[in-house]
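Take a look at this single chain, the form predicted on its own, given in structure tokens.
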Amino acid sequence: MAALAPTTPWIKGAKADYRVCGVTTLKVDMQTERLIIANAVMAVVCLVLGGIAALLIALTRWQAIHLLDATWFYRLLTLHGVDMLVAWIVFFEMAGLHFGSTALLNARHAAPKLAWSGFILMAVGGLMANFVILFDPKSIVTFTAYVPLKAHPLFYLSYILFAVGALITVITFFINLVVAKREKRFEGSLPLAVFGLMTAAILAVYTLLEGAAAIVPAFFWSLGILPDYDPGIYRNFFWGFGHPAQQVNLAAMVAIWYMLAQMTVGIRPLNEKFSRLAFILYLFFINLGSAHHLLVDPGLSFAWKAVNTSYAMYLAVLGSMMHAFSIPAAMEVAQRAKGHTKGLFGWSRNDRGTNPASALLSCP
């Protein structure tokens, strides 16, 4: 990874304002630590939430059951939807970047307050859809919520103001990457963990724009602005954000897998322009497979559908295979140098109980 700035506080005096991690020996600017906190309680209080409605699905589909009636079923689904497939994740996602983009890089939080604003919006967007879902029998339109099927002006507007919430989020992060570069936090090119998370975020920003297409006409539709709504344009832009809001999760987490490696294990990957390629890949290609949503769509051609869902995403594939092999074999390459070399695999078996990242990858 890229030289880290040396460790010093960026306010002389300051000591209130950042606390060096005991575990990590990070410094953690305390406004980032309350921002980071706040994001993945709501992430965890969103997963709760939708583990609870899938738990009423399970037992409502379960025949000797049957918990609740049909109306129940279709409103715990949508909810479950809202809840797994983006409140949750998303909320997890803004935490990283908070965290990727300062105490990873030694830097400060550049925006605190817009970046509290944007946690607002998202916590008032996230609620307010469960809200709606739960109490307005015309929001049962699940996860999809397809044109025609029209639900309750609130439940677009919730999603909405989610939306915003997370691109000024996202903004936030590159704020604080272009303050941090100012300040000299870090020289040459970003950490490969940082790069990963930058990623996710240029991923994110066409996620939710792609969100914004489809939902912005769908909540004038609602309240009687727009006569009409397009089901296939709407489905387009639909998945344009519903499929790829899970692949900037993908660009997220693979980030993640390098940094808990290096804090782990100490390892570097073998090839780093290697591992940035791949992320590289996923930002051309990764976004191009939500169009397998779409194979049956009638509004779209097979020329269309066959160089999305097949050639380009076949790329986006490659990406994940070379991450897939380039983690496990520098923690392997790493393991060995301490001298564990014993077997083929005895690599992976040592320090089980004491290093999270060897017990992970320990055999049964």
The other form holds:
Amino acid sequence: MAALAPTTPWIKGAKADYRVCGVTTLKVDMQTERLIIANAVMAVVCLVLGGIAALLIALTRWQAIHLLDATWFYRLLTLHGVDMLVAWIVFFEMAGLHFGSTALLNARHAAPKLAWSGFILMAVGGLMANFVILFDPKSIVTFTAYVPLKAHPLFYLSYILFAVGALITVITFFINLVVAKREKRFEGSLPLAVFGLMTAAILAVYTLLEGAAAIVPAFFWSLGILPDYDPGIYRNFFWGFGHPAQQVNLAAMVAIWYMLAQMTVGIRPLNEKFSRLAFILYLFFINLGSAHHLLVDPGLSFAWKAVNTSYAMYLAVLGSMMHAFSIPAAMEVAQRAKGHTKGLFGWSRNDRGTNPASALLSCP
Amino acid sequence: MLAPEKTWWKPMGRMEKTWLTVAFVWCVFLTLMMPLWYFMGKQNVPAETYKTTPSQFNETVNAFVEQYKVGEDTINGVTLPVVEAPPGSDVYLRASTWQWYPILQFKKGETYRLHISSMDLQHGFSLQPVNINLQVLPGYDYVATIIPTSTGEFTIVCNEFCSLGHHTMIGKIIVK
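Same protein, different form: I have the form predicted on its own, so give me the form predicted in complex with the partner chain.
Full complex below, order starting with the chain above.
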């Protein structure tokens, strides 16, 4: 790993404010570290809230217990959806983007103030959504909030604040890449893991824009400014946000998978072209999959449904198949080179259980 | 993290090429299955849709019930008309919070054009236990051409959350 000497300041003449990670030997900018911690902590807080809701929902679905009445059941179902499917994953993605665009490139955070403003908007939006759902009976509309089921205007506003905050954070990711390149923190192309995170960031941009296309009109409609909002159009745009939000997560997770494999097992990607092509397939085709939420909708033809729900010939699936080959294959090569050659699968079970990062690696 | 070498655009290895080919062939196979099923399969998602308004659709439903009413039945303590139209005709089902109206009666093996629309919120038409599902939106008249293949009583449940009485929204279809 070609880390710079720890004495090199980030900017000429400026005081060095970073630490060197004892495990990975990566240099971590302290500004970034605080941003990562804030985003990751908020992510876990949302996970806990959504998890508690999930437990109570499960105890209600279990007919022998049937814990909650209908009002509380659907209230917590709404809360669970917003916290789990939006807040938890997007906060954690933002932490990952901050890490990927700085520590992995041996670089500083170039726009910490902008990143904090993004975080604050997301935190305000996330908490506001939780409060509105818990205290306003009108806003029990589930995570999808299908028009013409009308929630309180603050419900839509909280989605908008959260999305704008996320968009700002994604923009700081791109700023960091450009500045790191200009400051010559890395040479040539981006490392594969950062390339993967960049795929996730690009997916996030159009996911959030589609979210705006669905929710902003709904906000004005709930205020009575917009008289009519077509439910079919809303569904189309909402799922352009609701489904790809999980695909951003997928691309980020695969990128982190490459990163962990590199850190724990010491892989070199077998073929950069192969792995990068797989990420590009995600970029172009994965969001078509959101159409499967409209599979039994009126007004859409068979051809439209077939092209979209099949990711245009399953090309995004092909991307996943390629990653599923290339990561384990690179791990096998690295492990065999280290001497773990016993039998056909000896390479796959060396330090599981002793090295927590290796255990993490085997999770996805 | 290691940046890639200056030139990382290299030809793929034999294993990678093989894997890519196998995976791609599988993708093509899955893709071909979709139109194949559309033309060969016995059950498909309908696409026929017309623009309507809740009041316009409501009038059509009321006229339809008046013309073809054959009896009465109760669901959730509410008396609903049972309607049987001649085979081949257009039949209408109205979704509103939280009721499917009316109770439809069909003859096995005959063809009907089933129109479904909503008066207020989004609803989900879910025919149980055969598990046939259609999204019901206000302003959209969704037409499914159906041929009932077995006799008996079937339950319609709403599978789209339509505010707090959603779980009580059930209806009935009878096939004789």
